[in-house]
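The chain below stands alone and is given as structure tokens, in the form predicted alone.
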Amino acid sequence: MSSFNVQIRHEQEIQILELYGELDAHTAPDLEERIKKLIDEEKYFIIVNFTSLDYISSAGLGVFMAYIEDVRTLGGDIKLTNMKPSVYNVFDLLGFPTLYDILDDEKQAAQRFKSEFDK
């Protein structure tokens, strides 16, 4: 069985999900539950930090696809940061960089949200 964990931090109105381990078919429901809970709590500004994620499968990618339109329709967004090259390559192969803001670090993502708040 794969090892996976999600930690959530809050910085003002931004929710930061830190992913650890391997995100695959066995662990994707954990991430899905966390994102659903944030949406239910009307927390729509989400940064996902991949620093400690070692592997992602298509099932893991599917979680992001399942919720991005919902979050954007509600006025928020999901920004992805700190990807290892092996994880980024999976996103890139499937064209995700055209669908998501994939940034180098949390600070850039937070600044992007803050500039959107000021509009």
Second form
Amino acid sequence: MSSFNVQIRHEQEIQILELYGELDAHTAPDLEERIKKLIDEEKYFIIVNFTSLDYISSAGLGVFMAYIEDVRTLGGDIKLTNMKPSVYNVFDLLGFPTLYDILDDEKQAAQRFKSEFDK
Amino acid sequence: MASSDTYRIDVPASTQQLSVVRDFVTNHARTYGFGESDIEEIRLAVDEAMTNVIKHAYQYDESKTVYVTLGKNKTEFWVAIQDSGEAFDIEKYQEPDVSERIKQRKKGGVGVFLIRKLMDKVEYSRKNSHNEIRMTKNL
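Provide the structure of the form predicted together with its partner chain, given the form predicted alone shown above.
Expanding to the full complex; the earlier chain stays at the top.
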């Protein structure tokens, strides 16, 4: 069975989700639950750190497709960081880099949020 | 090992089995000398095809079986996934507009698009009430 885990921490108002393992049609519902819960709790500034994610299929990307509009409409964003090349490649094939903020690391993503807060 | 050898596993139509099938395909692709990026592409294409079978052909009925066969000849490595569920009509398939799907809060619908990008040849057929998707990567 695919192993997958999400750890959540926060730095001030920014929620940081760290993904571990493999994100496929079996494990995507776990991530979806976590993101839905954050939205329910009105936490709309979300960074997803992919450092320890080894694999993603379109079922995993689907979670980001389904919720980004809601989060942005509510004034927040989901920013994606630290992708391995094999994981980035899947996002790239689907044109995600023009639709999502995909950044090198959490620091960049946090700075991006801060510059957006200042606007 | 004769070049005409084929290998097969039959698994229940459960998303739990996706990693089993990914490992099966990855291990064979590796013995055929593919590089890591080709292996990653084959693994993802097979995952997408099997996910579609579980979701659309079998509608998550775990009592059904997914049949995965792979093999190679001198120039090609292929993976075939068969099911006995609802047929997929490739004629009606339209390439997805990802940006539009995001606006509509759709959770996916991009699997077939990915499979076509990742593999060199993708063929669909239906025979004796079984559907088959056969995906080929050039060696």
